[in-house]
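Only one chain is shown below, in structure tokens, and it's the form predicted on its own.
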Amino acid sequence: MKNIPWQERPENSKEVMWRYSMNPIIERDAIPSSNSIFNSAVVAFEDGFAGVFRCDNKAVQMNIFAGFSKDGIHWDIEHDPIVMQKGNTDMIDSDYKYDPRVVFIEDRYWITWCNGYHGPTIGIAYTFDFREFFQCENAFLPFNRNGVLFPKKINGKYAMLSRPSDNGHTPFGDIYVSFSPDMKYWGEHRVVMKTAPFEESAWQCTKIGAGPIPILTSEGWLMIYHGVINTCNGFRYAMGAALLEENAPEKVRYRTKPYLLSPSVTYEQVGDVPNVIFPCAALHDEQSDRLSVYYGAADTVVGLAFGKLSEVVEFTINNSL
């Protein structure tokens, strides 16, 4: 995947992984309707880019918008959220959307997200052009979140990572991976990686959830993952990563005990929701080993970090809880 957004290293830091300077790439009013816009999806596409976007209006109404950019930092985010048409069921009620993932797969483009269906749970839809989406029957039942598929089918079936929750601020999550054979019936939940103890790695130890579509390695999955806290300010959410055994995602070969990247700037720290890092899309180039990752910043606002991907893998194994 050529023309990646891309910054060098700054000079002098030893960090695996390191913010863009211009950060925020996407400010809250971005778009007229727009309180804030962060946690957001980006693929290639064309001879640019697309992105599906969290946009919570002023009435903080939680919905996703369709986006085009160039050079995947300065985008053109539509002022009107997707409308979606009937895919394989003609259920496509939707109380809110939030915290949308991208996915090509075989001849097309697959978007899950939370859905609101008297609870959350997992939403997927289609599309071909980033202009007509149609939406498929949800994944699972109330309540789950972070649903994130894999980018090619596992041992014949599509595979999908989520989070098992309740209806509210859940104070705890495990990460499971679960199959089906058409992307419509799904099964064969597995638990793949739970919370960490406090004493051994604080920042993961109260919810996890994945992150960015996976990444194939020769290493296996590279699942880069949102670990949270609760600390005596709220929850605190943070970036780590791990490896997945790449014909048995429910095997973890390693996970960072520290993580990649904190909430450690204002940006960050500052805004409707304080100090959250939560990483929702990567892209990825094989040639130049460059990783670009997109992350929701204080639930505001939309940032991008960069790392060198055998570097990440790297650390990841060096670095194993």
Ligand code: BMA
Contents of the next structure:
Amino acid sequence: MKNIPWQERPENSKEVMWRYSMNPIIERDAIPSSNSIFNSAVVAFEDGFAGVFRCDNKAVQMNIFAGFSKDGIHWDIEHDPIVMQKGNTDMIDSDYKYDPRVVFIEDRYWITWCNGYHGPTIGIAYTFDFREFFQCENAFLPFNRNGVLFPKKINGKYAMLSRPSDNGHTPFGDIYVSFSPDMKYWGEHRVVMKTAPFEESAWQCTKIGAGPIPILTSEGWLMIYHGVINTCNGFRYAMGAALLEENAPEKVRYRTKPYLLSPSVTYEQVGDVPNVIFPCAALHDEQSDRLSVYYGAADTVVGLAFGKLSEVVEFTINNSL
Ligand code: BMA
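Could the form predicted in complex with the named molecule be given as well, to go with the form predicted on its own?
After this comes the whole thing, all chains and molecules, with the earlier chain placed first.
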């Protein structure tokens, strides 16, 4: 991938991942209607990048908006939300849409998001051009969040991570993987990863959820995820990583005991929901080993963090639970 957004590790930093010095890259009022723009997804597209952005409007209605960028940092986000046409179903009801993920598989871009259908569940749509979008059947029954597709079929089937949950601010939650022959019917549900014991890794002891599209490495799928601790001041969201077996992603090989990034700068600690780092997308350039992760900060803005993929993999192996 040419022109992946990038900044070298600061000289005084020994961290495995570091923040872009110009964060946040998307401010809360980047479009006229927005109260906040945060948990959002981007991919390489044509000679630049495209994305699907979570913008909550000033009535605090949650919706997803398309956007385009030449450099992955400066974004033009459409002023109107994505309008869905019918994909593989007539039933495209949606009370709200949030926390999108985007991936290119075979011949098109697939979008998954948390779709309001009598409670949160996983919506699926596809697009070829980020102009026309076609909504498909919801993947699961409510209640579910954090639906994240793998970028290729596994054993001949589409594969998706998800996090069954409840109707509210879920105080629990583990990651599962499900499979589908056709992007419509999902089954063969397997547990991947549960919350960690409080005494061992408290930042991920309350709930966890997959973040960006997993990246295939020589050590298996790198799954970046968020982990939550319930503190006396509410939930705190940090970011970690796990390595899953390539042909059996329900098998976890390694999983970070320490977090990779946790809320520690003002735009992550202060906002509509304080203390949230919520990764939803990653870009990777194989040649240069560069990894760029997009995350929602404090449910208000979008930030960018960097690392070297091989170092994140090594860190995950050497610091595993
Ligand atoms: C989760 C989701 C995310 C949000 C997070 C922190 O339940 O609603 O969209 O970033 O809470 O508020």
